[in-house]
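A lone chain, given as structure tokens: the form predicted on its own.
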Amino acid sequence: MTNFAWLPAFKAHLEREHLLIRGESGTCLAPARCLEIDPEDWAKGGAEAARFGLRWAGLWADRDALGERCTCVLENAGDYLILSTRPDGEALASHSPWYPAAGRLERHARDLFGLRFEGLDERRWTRHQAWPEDRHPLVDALPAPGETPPDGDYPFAHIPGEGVYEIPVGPVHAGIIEPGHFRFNAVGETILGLEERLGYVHKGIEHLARGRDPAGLARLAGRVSGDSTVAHAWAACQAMERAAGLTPPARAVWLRALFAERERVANHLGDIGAICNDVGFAFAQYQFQRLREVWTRRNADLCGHRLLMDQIVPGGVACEPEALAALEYDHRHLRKALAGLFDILEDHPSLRDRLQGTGRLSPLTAAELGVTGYVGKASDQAFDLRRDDPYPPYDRYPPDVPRYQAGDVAARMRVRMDEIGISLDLMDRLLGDLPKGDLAVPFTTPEEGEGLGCIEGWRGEILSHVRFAHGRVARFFPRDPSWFTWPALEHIVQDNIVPDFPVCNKSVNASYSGVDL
């Protein structure tokens, strides 16, 4: 529960370090606290932060009536801290070299508001070749579109040494996963060093976003990852409905709940299959893909859609789904299937030999790149909003949280069958005990406020800022949990054999979409 027992000591760590803090504020982005730090503190506010053990949860760029405006997201405890400064033209230290994944987050900042960071890699992340290097989308006009220029002369990292290579995959592949680069340096079958290129895509979504009312943004929400919709549409309706001082309906919020853990059994079932399958055990793959079948399918006759896509509105829900009554039959259906499918999973010698130790990821590096979900829970980092932060009805049925130390494929794979009973019992708790009443209520748009949406996804921590101006959406950010996972991959596969890799990285399974916004 959020307390700030240890915001005193934090702030008086900082006043011996000098730093001046500006303004304090309760109530800017509730449930967080604001502290507001001068430009040339920036680098400071970060080191020190780093020192106290605050973990680095994200960073976005904006620009309101008095200017430019950069905030920071930290974490501990369950509590959320915001740090802010207005730059006013100066360039920002940046925080990467305390919190080694702040430096993709900085970089899109970059790209898209033109703020300027001292000490950042300067390569372009965001849309690479699509706008000359001087304009930035959410402040300048830029010119009509046209056809990308080719992007081949990326500078890629290269490992100097006798005998190692470079082996290009991607950005188009062989399957329907969407545009991304690897390039990987070996020796022989050994992995040196992986570097990624991402965000070939870019939607627009923080340009779409600007000018929507609250029902037009949750469309849009649900849309930045779509296999996590539920969880980015309630990110961004917590964060609209804080901002307007709002309280769903609690049939609405267990219902929210219900949509939120359907999603994580979906997904977890999927990517189970889908790691089986990477190291050829077929079996799994055909069961769990058939299990995950069954069960979206029962997502259509409940609401009309397999992904539960825009059930989640500003005020509440979109619908009552029907045949509630039926959905603790098929948890009863689905454990008992699981049963005999996990006994295989977990006494099967030749699945054991190559998950086991294979893409590890050690509970410090996990710590200092931020990560959370199943990825973190792996590698002895546990934290759950549900149970950390808890949001309601989390708060009245906090969950088990799995916690492992191993930090390998096998862990992160045991994470999720974890995951999946844990959900099924938490589902049915919510089924037992749902509220009467409303679906929603009647969401009256502020003229001007912004919220800060946190909530649990199955990858991880989502966080979504909102701002309103005029009584229209102003500013949107989601930050997905794969801002994190996606650097993890790149330490994970280390010293893993090249023909490893795409169970590693499915083990991970981060989304190109949620950081090509």
The other form holds:
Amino acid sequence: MTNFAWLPAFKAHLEREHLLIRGESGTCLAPARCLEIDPEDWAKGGAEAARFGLRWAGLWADRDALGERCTCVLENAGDYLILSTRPDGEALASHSPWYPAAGRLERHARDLFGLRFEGLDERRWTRHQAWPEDRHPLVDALPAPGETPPDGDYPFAHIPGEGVYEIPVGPVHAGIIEPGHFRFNAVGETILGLEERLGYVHKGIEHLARGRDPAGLARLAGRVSGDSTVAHAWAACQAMERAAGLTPPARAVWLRALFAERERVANHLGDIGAICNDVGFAFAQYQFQRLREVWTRRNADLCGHRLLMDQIVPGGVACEPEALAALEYDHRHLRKALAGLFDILEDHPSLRDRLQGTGRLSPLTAAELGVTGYVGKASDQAFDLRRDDPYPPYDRYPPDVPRYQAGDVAARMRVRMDEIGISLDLMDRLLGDLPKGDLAVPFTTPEEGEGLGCIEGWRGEILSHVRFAHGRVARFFPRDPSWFTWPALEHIVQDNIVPDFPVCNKSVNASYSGVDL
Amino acid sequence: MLRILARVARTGNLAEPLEADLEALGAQMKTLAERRFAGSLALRAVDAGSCNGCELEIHALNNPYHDIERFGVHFVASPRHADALLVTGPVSRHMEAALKRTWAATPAPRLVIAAGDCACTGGEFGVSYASCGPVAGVIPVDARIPGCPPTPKALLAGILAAARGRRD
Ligand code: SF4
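Other form of same protein, the form predicted in complex with its partner chain, not the form predicted on its own:
Below is the entire complex, every chain and molecule, led by the chain shown above.
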């Protein structure tokens, strides 16, 4: 729970390292606490946070009335600590030496905002060829775009050695999935290294958010990653509500949680089937697809949308769900169906043989990268916002958090299996105590102000930063958990065989759209 | 394994009544696929910038409830095997070249179906420094399926309409 018992010790630690805290505030992005430091102390901030064992959870750039600002989020024991600085044109030290997953978020901030970092991978990340190299879409005016050439000469790392060959894959993949490029270095069948090149579905979401009203931002947030539409919309609405100092009515909060758990179950069902399918166990694929479809149809009965898009709005929820009474039956029915299916999955030697030991992510690497969600939980990182920094209504219903050490595909599937059961129990309790009352309160847009939303989506922790200026959205940055699970995938596939890449990838199921923005 | 077989024997056939509207669409699709596409219409799905919501519903076309392969429509892994491209998303500028190449690799006469509001109009993302907007701005489009995302049934109806519209 948010108590920051560790913060005095951390501050003392910083002081010993002669890091000057310029300002401290518990209100700027409450319930997070903020420390303002000098740009030249940025490196120390990262190094000492790592030494103290804080998890690095994200970074974004912004420009307000006082100028450029860089903000980094750290987490410990469920408390969020914000480090921020005003670089004022100075280059900041990259945090990637201490936090390897930080690099991509820093490269993103550099490409879109022009923030400069020292010690950071020089290669572009989000920018391919759509705008001039020396311009930055979130600060500069851009010339009218012409035809965009392909991004042909990205300098991938080559692994020298006899018999090493490269396999380029994508951006257009063979299946029905999102685009991205994967470069494998392989010897025989074994993967020596995988390098990801993303950014293909960059649609300028942060740019589009500017000037929107709260309802428009919620709609956009619901399209950051379609499979997480509930979680992202909730995170953005939570950020806006925190900025406005507004509490949505209890019924809305309970329904939001119900929708978020429904989204979790739907995606886990789909993924379990797809993981099995990738090792040739089509039976499970059909069974789980069937269950997912039944579940999705119920969403349509409830709110008229199969994915529950646009159901979370600033101040509450958009509709009074119909057919709520049917859910209890659904839950019972699904539990029964899953008991039979899980039995089969657990008792299938050839499935076990293919999933166990495949695609291992060691607990150490998982911790270093700061992964959350099922990828983290399968590798001993048991963080879950719903339990560790619970927002209503989860403060009343802290869920169990599965935790495994094996870190392989089997463990990631196991976490999903556990989480479905936990979500079903949770939803029964939510429905049992569903408060009566309004669905939403009118949202009064603050003239100025900012907020940070923190929601446990089905993939893991989502952070969403929203700042208002002149009564409009001035800055929106949604940080999907995939920023950390994508780098994890590069570790996961190492020393696996190329044909196992699909199942490894599916077991992680990171979002392309969620990070390309 | 024995337990599974025993369960199969015990459970028997639990098939639910078919959905009349889906089956009607499917029957038309099947006839058309037979008449015009030598029995099977091969689709290549291309995500040109979607939020991935559309992909979830395209996936659902293959689940046992819809199973559109039984209507003669199937998804192929290469554009070279495709009769039609099913394109989702606003076309991000970073996917512009890849989409054009995919289209060029698809043998003529090829159909292009824009699936979802984004593909039809640019949707929530419109045209910007990062987005070319609707698919029709980048490659010629034969049919449009609105919806955010379109339901599997709407997708099937749209694919059928596109196949119908094709002039041999
Ligand atoms: S139409 Fe809707 S679901 Fe499809 S890509 Fe666009 S925003 Fe996503």
